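Just one chain is shown here, as structure tokens, and it is the form predicted alone.
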Amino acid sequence: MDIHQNYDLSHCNSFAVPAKARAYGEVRSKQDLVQAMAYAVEQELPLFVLGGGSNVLFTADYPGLVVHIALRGIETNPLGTEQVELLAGAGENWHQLVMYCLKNKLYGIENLALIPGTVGAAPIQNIGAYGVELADVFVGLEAVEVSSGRTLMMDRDACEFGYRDSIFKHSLEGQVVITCVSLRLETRASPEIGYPALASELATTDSAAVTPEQVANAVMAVRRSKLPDPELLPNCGSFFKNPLVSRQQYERLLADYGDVPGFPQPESPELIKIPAAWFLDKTRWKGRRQGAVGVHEHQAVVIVNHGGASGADVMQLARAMQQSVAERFSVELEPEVRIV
């Protein structure tokens, strides 16, 4: 495996913030890994694993090994007769996975269509959309230990899942290489179309009719009607995680303003989870700008680049954001996008 000193991450994130790695290698086998990781204790670098880039922001120059996953393949194995095990490497794209899904006829990822990134990362952030998240289809995963090169087998359990949440952000963060994730998918298909964007863009089919392609079309619809494409005006999407509130502040919030969009949490009654964009738009974040960075006009929890923003330039926007949402809401607003 070549290892690259100094080299430009500006087109490895879809911020395209200016930001260098000290050394930068590209990961396409399990051979290539293990060097890597021998590389980064050699000369006593950090080492950070970069999947498609499309949920992390450079604030700066990264002082050690930059390592991008590359590993590919997908294998399916049956499961009874109406379920089948997918088994694919991290380095393939998520949406490109899903695509494949529909076309062999595999149902349950359909509603994550469009989500940028690998499939490597999928895990780490529990990702999510429109009524589906990766954990429910989610079987296991593989890795390898950065301080051990050993490879561990990670079972739903292990690894944690909240929401846009797992162990791989908490006590295994930098610890363990991704490099393969298996799924439980269904051969028979059971759309799921309950949530309400999804459900207002499918009105005039039949429910009872509905197909998962046409599920997987609605969502991208919905998603490209909110969302700008980062190859013509990057932003890393969402940029805030979705807040989650008591029961009683979530009933403050209707007595003050009567309007406020809740989901309370099966797993948790007493938590309700409120889109962040509500508060953004009641704050009036959409549209505005601060020099080279902005608020999308459309959605107000995408933070954009106009040309030429540094990393530091779209964290001082996004602090901005935060404070003026926990001055008047008392709610904190956590980014969703890795913080570099």
Ligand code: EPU
Second form
Amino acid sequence: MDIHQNYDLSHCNSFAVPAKARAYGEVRSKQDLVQAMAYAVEQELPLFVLGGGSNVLFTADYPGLVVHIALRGIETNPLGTEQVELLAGAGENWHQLVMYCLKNKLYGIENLALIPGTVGAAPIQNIGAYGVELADVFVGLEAVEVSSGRTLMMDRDACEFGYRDSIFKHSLEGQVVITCVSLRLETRASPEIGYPALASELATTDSAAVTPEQVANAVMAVRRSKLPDPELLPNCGSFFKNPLVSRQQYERLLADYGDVPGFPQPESPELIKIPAAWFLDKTRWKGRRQGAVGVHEHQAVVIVNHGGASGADVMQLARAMQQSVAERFSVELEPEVRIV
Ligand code: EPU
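With the form predicted alone already on screen, would you show the form predicted together with this ligand?
Then the entire complex follows, led off by the chain already shown.
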């Protein structure tokens, strides 16, 4: 494996902000990974694992070794007659995997079509969209511990999944490198079409007969209509998580604003999740521009780079957005994107 010094990361992050890694290597095999980890230890460099770069904002040059995970491979094993275990290398592209599953009649992740990034990044933030999240189909993963080079097998409980959250953002941050992910998929379709935007996209389809292919197509149509394509307008999807408010605060908002989208949390019904985009819309951020950065014209939670922005420019806009929501609603917006 070649290790490059002072490597330009601007093409490896979907915000397309300039940043350099002190060292950079592409990991195509377990051997490469072992070699990269040894190099980091030897040189006393911190290690940063990069997948598709679609959920990370570099605010400065990275003073360590960045490894791009390019471990490939997809394998399936039947689990009885109606389920299949799917094993995918961490470097596989997530959306390509969704398409592979549809083609092979393996169901359960069709709502997660078009999510940018890699398979290995999916568990880190427990990717989710349109009523489904990775944890719903997740069985386990294989990872390598950075300090020892040991291979670890982790099941779903061990990953401590939450809303856009997992143990890999907390106690295991920077400690392990995910190499392979295992999912349990169904051979019989049971489409999940309850999410409002998806339901309305499918309104003309007979809901009893809707196919997973139709669900995936509808998800792709909704995403394309609302979310900017990072290839054309660099961005990292939702910049903030959707905050939870108390039922009392939600009712006050309803009294003041009439219609407020809110999703009670199944595990704690006194907490209501309100789209960050709603707060940002009310504080008039949609379509606003601040130098080279701005807020997407169709989705107020998406920050875009109009060209030539730095990570600091993005952060400055993000802070101004947080501040105006905090002042008007006393709600703290927490970044969903990983800030490095
Ligand atoms: N809304 C507004 N203004 C806007 C956009 C949305 O008021 O500018 C309101 C609307 O009422 C809309 C509601 O917010 O119905 C929900 O909006 P949307 O369906 O676009 O979803 P979201 O809550 O903004 C979340 C995820 C997305 C995921 C979609 C669909 C988070 C942080 N974001 O967004 O995930 O694709 O739901 O499930 O949970 C990502 O993580 O990067 C991401 C894009």
